[in-house]
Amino acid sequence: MSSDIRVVGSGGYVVHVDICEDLTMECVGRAHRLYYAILRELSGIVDEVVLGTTSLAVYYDPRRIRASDLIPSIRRVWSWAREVELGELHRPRRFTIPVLYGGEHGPDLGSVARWAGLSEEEVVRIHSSRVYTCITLGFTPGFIYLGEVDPRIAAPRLETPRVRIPRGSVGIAGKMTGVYGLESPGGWRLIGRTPLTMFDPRRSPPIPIAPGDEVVFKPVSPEEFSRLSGVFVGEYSS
């Protein structure tokens, strides 16, 4: 993988930074280091940094800096950020997310099992036995993108997205697994649901999980699911 990055201004007071082309966890780590380095080193001259899966968008105030000056500043930050460990910029935390797999909460668990040639129990075991990294947040408030899914169960997205997916749903889309923070449309294969509240706009931050943090999934019973209903993700302890 090349150590260089592509930095371009595209109008609208935003600079785009392409880290790499393919979604790999190595690429994700590079994106995280640059993301946190920019937040630390350029906080006085940029308004917002939006993290994608393999790229960044850096929004700036043209009254404080021009794109022609911001671009070399980003490159200077990258020249040292690419060599450091993420822990020097952001200390990752680990979150446990309880999940009730299958049934009405995981209507696609069977299709993932058939795609993988495994039993539903094996899919649950594989999915819940891995430590995932939070790649980024979006596309709706509280949605967390996590990687990397075990290749044995990395089923593709649905051909036809659903119009309504309940909040807390846990899905798989190829290399990534994720949790829906709010009810929304979506095309991920739903294998379970967490009873936790993943996004609460009344809190600061409204979701405590940040890029680079770790997530593990814990299978729970229907009784445990009901008991934990509404608990904020930042207050849950397994």
The other form holds:
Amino acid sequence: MSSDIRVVGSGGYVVHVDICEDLTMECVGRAHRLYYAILRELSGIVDEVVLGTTSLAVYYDPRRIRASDLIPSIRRVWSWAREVELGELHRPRRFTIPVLYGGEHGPDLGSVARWAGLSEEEVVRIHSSRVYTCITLGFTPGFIYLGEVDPRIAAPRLETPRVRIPRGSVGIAGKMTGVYGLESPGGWRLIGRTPLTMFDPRRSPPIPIAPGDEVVFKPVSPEEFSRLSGVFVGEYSS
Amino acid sequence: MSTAPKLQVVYVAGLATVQDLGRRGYRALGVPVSGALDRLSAAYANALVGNRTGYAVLEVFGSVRLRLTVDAVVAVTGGYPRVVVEGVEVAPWTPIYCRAGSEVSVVPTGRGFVHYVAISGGILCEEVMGSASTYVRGGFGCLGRALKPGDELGARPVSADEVWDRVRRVKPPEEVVARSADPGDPAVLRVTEGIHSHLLGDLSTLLTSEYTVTPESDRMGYRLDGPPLVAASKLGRLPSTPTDRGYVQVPPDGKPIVLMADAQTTGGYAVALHVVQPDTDILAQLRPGRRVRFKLVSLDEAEGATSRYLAELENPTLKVVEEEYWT
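Coords for the form predicted together with the partner chain, given the form predicted on its own:
First the chain shown before, then all remaining chains and molecules of the complex.
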């Protein structure tokens, strides 16, 4: 893998940066360093910065700056950001997310267990015994991409996506696990659901989890699931 | 001031939502920009009634009938719909003085696909994350859903004198009204190469073929039918990258999807091309069955076109109408 980044202009108002080709947590760490460094150094010049899993996009107003000037600026930021620790740019917080695994809330727990050749209980134990890193947020409001899933339970996404997934559903897709912030379509294998409200459009910010933050899952009983229903993710303490 | 409703929804056939120019600054949380599909038309609707261009307007696919509860200036833009006020047909793209109690109907014609209704003062509705744009999938912005008969919307108060002052003899430039006028020819959408063009290789299929807008198109994306880009099927799924309005995604079936106002913020399909922002407005006005072609332009040209477009969205140019055309 090349250690250099690919920086290209697109559409007349976006500069796209590929940090590396394969989704590894080492690559994700590089992406996070560049993301926070750009926010710190270039936020007066650019409109928005959005992270993919191994890439990022810098949105700009071509009346203020052109890609021909922005691309060298991003490369200059990268020349020092690649060397620093993430902690110098962003202090990660840790969030605990209670999950009711299996049953109606985790309709794919069985298929993940079969894929893994393990019992459902073992899948739950393995899934809930790691500290995950928030890779990014996206495709829909408040969806968090987390990594890295233990390879023993890293089952691939479904062949055919579901049309409707309830908000709070927790899924696995290969190396990543994630939580659906709002009801949406999606193809991840659903193994459980959190009772927490993950995304509240009327709060500021609507979700407190940021790229680089840590997330741990805590199995809960159906009674706890009911008791915690609707608690905001930023206000839950285990 | 009174908080009484200013605009009542009497009838809707199709999809009507409240939109402004979009929700900026929250893409990093997965929140789509949303906003008007044809932003230039929304900006001109506001300008014609003397509003700031970022005020909320009604976006209508299909037909709608509204009742005003105050004297107001109304303008309808978008394509070239039939507009009827109290039984009298009036022109779109023109400020219309309406008395309290008036009913305003908007009915589609063959020209255009999505229409905008602005009211003097601008629609006042719940803003979340700085915008009243309705994101129906997320259930937030204004009422958080499509409008239905019986809904009532507020507007910023405008005094009676001010309403009169706003009935000005102005019109937009012809080329703005005519952007999607001719249904016979394919629309030409300017594009730059997309962020995955280097992985897809030869893009000539996309750049030399004609594509047809399909009925599966919606505010999230316009799906096109035509010769598939075969290289996309070999790529399969890619690591999720940021995506935006104008990105031309090519899923493994090779048929392009142009992401639109409610575009997801990240996606895993290959992005072959990127439609320049002013031309996404033109695409918005193409109903299913209409045809498009892509035309490659340089990044410089795309930046120039985007700059002019952003300036026009902030400050639309209205021309004074000659006396003889004014009745």
